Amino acid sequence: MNYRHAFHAGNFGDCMKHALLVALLRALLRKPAPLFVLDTHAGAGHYDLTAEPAQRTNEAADGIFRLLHDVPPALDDYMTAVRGLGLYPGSPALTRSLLREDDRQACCEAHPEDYAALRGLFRHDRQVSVHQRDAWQALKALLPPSQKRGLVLIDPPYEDPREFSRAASGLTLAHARFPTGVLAAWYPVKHRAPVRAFFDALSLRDVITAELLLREPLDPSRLNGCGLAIVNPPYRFEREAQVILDALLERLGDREPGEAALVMRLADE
């Protein structure tokens, strides 16, 4: 209840996590059948990144501010998603920019004013349902949807260390009650181990990562990179991944040692 995510809005997390889902809702329009996209975690749906929050911290010049020139054509969809948005487009707002007629979205937020926020943005959007209640509950009275399709996106802030076992649970529960969706959980990459025991936790078939390390992951007091674990993944999203995490990297690294963009797959079909 206590982290804002206006503080690190547009940092570099945010762009390679919001790169891939851009790319998994493009897969996932491939084909005419609706769609439903559940974000568990939504947070305030968009974010001012001249306010105050943003400017404390200043996350975002590490981020979204070295992609606004040349941008390189693995990111144009992302980057033409931003900047059609203005302010930066959390994940409800660049979902909800991509989505059809037919296509339905859910977003839950537990802080009082995020939800307000996220609740006024998407007012008299009847395509939108917004709630305000606990992620973990969500997805088992959310899912499953009428529409047979959709992704779940889980992105919780790890200010408590159980959340990545809650995170793995989630996913586990997702997967029991939406089995033809795609499920994608967002995690920090501080150093190896709780990744390891994340990994370690779930027993689904079918499962990648995708991970961009800008060092070593050695120290576990800082943010050295970032990965998104994806079940059910679409036809070749795989390799459209590898492509869009080397152009993170080439523009947010700065050559440290270990860092790298890596797509490994957990588990096969």
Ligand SMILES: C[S@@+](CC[C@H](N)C(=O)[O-])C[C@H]1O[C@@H](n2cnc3c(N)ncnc32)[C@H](O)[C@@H]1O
Second form
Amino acid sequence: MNYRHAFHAGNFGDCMKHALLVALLRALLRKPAPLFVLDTHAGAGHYDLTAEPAQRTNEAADGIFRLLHDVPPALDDYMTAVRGLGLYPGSPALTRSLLREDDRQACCEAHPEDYAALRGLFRHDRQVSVHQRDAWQALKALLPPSQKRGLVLIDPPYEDPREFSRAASGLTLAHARFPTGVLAAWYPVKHRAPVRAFFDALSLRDVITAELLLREPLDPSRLNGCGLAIVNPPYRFEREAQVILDALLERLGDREPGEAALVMRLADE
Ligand SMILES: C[S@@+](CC[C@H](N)C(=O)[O-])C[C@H]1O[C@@H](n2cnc3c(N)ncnc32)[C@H](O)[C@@H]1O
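Could the form predicted in complex with this ligand be given as well, to go with the form predicted alone?
Every chain and every other molecule in the complex is listed next, the one we just looked at coming first.
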């Protein structure tokens, strides 16, 4: 396991994932029934963007640091959460900040150091369970939850090209075990072929994808864009996702050819 999220925290992919995560959680929180949130690839929980790993790559300069000033209304909720949390929040800290007292959160992380950090972050928190276990196994072990409503976030590092097919199988398994849950999987867009194969492998109904492309995905050595595939999206989420992506593109894009903010519905079946 080479991937460490501390080197990438705050990049544009993180901003897209987290802005949509906040909106998905807000939609679920509109109803009073308790929620269960499973974060299968949780990372360290939060990150110091002034520390060496983040400074070395400086990826946050083209991500979260571009969003700090003159926050557009579509990103206000997300940025208020980020600002309120001290250290830059990863998906676990961001999720936790929105939960009510009857909601529950489970986080899985395989890397020993990131797991230790995550465990430390939530050690006094009865609402959050932290597991050092394989994400794909966790989908079997931790689903279905006793709560009828909730969200599963699948956020693999994609260092191994097989992660696309694992993400498709993971969504399918999560849907079989938790059919009422909102299920979201982040994916990189370096070039189109693996993304098309990922969509083809998703034979689920009611799936949308939200993509932020910074440029035409022609050079497979670069992260040209990223997306979130969402199974069972909340009512009218497509419109909301489009507004969020448009605001992100306005700040994070450099007007390169092919940049786009796209919300699409995958054909049912
Ligand atoms: C992209 S990062 C997660 C970032 C986090 N979701 C966030 O938004 O703040 C992916 C994480 O998955 C972990 N990981 C990789 N393979 C895993 C597996 N099979 N099971 C559990 N965790 C895994 C990595 O150690 C890494 O911390």
